[in-house]
Amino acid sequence: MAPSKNETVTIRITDISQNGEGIGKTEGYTLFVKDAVPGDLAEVLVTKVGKTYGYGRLMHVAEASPHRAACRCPIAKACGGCQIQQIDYEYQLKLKEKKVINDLERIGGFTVLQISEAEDGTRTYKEAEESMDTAIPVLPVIGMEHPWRYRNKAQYPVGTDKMGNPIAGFYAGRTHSIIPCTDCLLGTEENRDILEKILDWMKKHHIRAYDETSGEGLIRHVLVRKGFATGEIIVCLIINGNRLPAQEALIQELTAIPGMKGITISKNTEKTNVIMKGPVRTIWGQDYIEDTIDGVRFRISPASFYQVNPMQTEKLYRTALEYAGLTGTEDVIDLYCGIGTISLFLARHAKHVTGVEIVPQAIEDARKNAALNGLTNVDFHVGKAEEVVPRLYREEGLHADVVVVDPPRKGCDEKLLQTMIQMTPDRIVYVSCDPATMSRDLKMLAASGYQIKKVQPVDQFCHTVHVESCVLLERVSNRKVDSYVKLNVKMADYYRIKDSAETENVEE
């Protein structure tokens, strides 16, 4: 029986949604409750009130949860960024590996064999040796010793108070309203410097933020990214006009923080939830920074896709270079393969790499970081994956015993799977960002002939709900998978899954 709204009800917190709110029942009716941890009794309010399930505001936490943990965050309730910042780490990395599980099993169908670490550190089967045939290895996930100050990119929007001051932060949860805040903790500590330094000038000089509900103003956006291995930083300011008044002043505030590289800005004049619009045009030093990663150099702009956490990015990267398992003589193909981090990390092991990404700008640097790294054996395609490799199959003969996939978060095209298949690569290396794309990609190459040998989940993301996998598939001669998955749905429907929602402060 469905409570009425804005009745209080007690529940006990059995689980966790895919974005983070605790799930619990009243009389057998499903309430989402934001904050809420398992294991939490907690007196809610219900707020919303649907036909099979509603959502609560927590009001009091009667039992807390052995899982609750103190924010660290004065704002992680209110800021739509970090959603599960409320739950000990240990446990969020359980409950990642939990959500990568249960999609492989809810939307691919798989049968997983989850894999533990005993307390001497080897690893333990919990379901019989004897199901290994057919069950997909699902590892512990990689987490981190240090879950914070990770991110080396942030993107602050700016607005007003109600006494007319510059603010940056971060938007309340499914939101545009800012919530003030320079020191994030999950970002660099130099971010805190950059946006006081560029409010106080915004201040002195008396220079509007972008309003937008009227359209006006100019400062829209502050971009500040830093290679960790380096110490370099860059800014970039997005502005809703052509050039900076008292530009001058802004310089001589920012270059005298340490690494400063350079300071940019960027022009969007348009009405749109769209951070980067035009071209970036440098104001002060270089347009672009450099970062390292287990010996490979990377140039990057302020437009520059590249994996926002490095110390886990390390980890996913060698993850998929073992996968991979290159001798030297292998064609590789990398998709989606943004400023060609992947691609890099491949070159090194491979007889040659293609990689394909939409993105001029990210070619550009994919080009200009192979050429930095001394890397003749890639080149690099510009165009959507699922036209360039069709494409270059058919009129080029494109071979590959190895491919490399890295989708955004709505996953693979269903024509360019289709082409992978036909290539019929001795390997594919799927590393995705979101588990129900993932299950859904998975469920089509498992019935093609492709064999999951194990999934490796990542935690690039720490106090989000987001997690990083990375899947291991190799091709089995007799393409007979009826007993490896439950091949109950047709083709059509792999691509019925609905995008997940993303987070506005959480990118990757």
Ligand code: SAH
The other form holds:
Amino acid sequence: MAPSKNETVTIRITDISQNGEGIGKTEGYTLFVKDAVPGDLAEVLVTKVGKTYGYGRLMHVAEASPHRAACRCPIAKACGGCQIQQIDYEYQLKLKEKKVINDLERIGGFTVLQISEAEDGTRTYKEAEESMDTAIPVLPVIGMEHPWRYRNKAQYPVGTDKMGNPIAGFYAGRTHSIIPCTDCLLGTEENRDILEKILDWMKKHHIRAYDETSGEGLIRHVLVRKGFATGEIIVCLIINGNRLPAQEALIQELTAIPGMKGITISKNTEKTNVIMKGPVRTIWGQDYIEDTIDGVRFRISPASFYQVNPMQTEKLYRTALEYAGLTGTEDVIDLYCGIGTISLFLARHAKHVTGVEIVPQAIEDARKNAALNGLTNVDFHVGKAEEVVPRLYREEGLHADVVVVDPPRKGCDEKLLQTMIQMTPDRIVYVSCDPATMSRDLKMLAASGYQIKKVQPVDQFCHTVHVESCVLLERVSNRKVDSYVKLNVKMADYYRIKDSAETENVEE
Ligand code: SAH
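Alongside the form predicted on its own that was just displayed, please also present the structure of the form predicted in complex with S-adenosyl-L-homocysteine.
Whole complex next, starting from this chain.
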């Protein structure tokens, strides 16, 4: 029976939701409770009652879950960034593994291979057998040793406090009020110096922060990007105007920060939630940074996608490289290639790599990056993967021994998957930031002659609910494919779930 609004109930939290809220039941009725941890006995004030489920506010933890951790960040509860900082890191990883397994079972319709666990806790995994068995192994999530200060990119909104002072920080979860915080524990230590110098400069020169309600004031956002391997930093101020007053004073302050390579501004005078609208103008230095991952050098422009957690990205790309099984003779296609990171990682071990990406600026970077690394066995195409690949296949007989895909959250377009299947690569490496759309796409590939050998989740986004995965698929023999062709008829059904998926990248 549903409780009434404003009633206080005591419930045991048994699970977590997609958004990281604790889930528990009172008399069979499900409640979602922010900040509650699986295992907690929680006193909850019911705030919203729906037909089948409701929401509650955590008032008191009567019995703390063994998985509960003290939040390191003083604003963790109010800020929308970390959804699960209150859960200890080891258990966060278990929950992420469980999410991948659940989606593979529920959306993909797969059976996940039983993992044997020895008495000392060591677990044994085996690869899928060379049969059309659909049971697939999910390996333990690759986590971080020190899951803090991992983000190489930060975007801070700027506003004004009640005393009229400029502040920078984060939006309180689902609102637009700014909680002051210049030192997010997921970001780099330099962020604090940069922000404090900007805020001091604003105070000293009476430069006002943008006010969303009136549309007045100048400084809207501060964006910072850092190359972890090179130490290079660029700063971009998003401004409600054309120019910065006292620009030289700001430049003087910011260039004192070690690693500063460029200071840029970008005009945005519209009343919008979109942070960056216009082009980026350099007021000092350059408008890009360089970084290296495992010896490959990358140039990164402000508009290009670049993985936000470089330490984990290296582990992810190494997994993708291992799964690609390259010997130096293979033709490889890297779809959704961004600035060519995976393409160049693979090109060192392949005959040739073709990259496809929708953002023209990213492809410009990718070409420059190939030259920067002296790699000539790569070429890049701008466009939608689902349009470029079928066209190149039809018109130029594009061939691949290995296809790598790394789509945004909405997953791959059905047309693209169909062309990939027609191209019959020996192996497909599917890199995903959303296990739900990944499971949907894997279902189609598995029904069309590809066996899922293993799934490797990687924690790129510690303390958030997100999880990245890398999957190896291998083509089974033609005879076996034939017997599975009939399954293709049902593919249209799988695409019904596609519409609910979000479109943007996890980190944006
Ligand atoms: N593999 C890269 C980028 C992955 S993020 C890396 O590891 O850095 C996904 C990329 O897909 C983004 O660069 C985005 O711009 C691009 N993208 C989104 N939709 C696309 C489409 N339909 N076709 C090609 N690229 C697309």
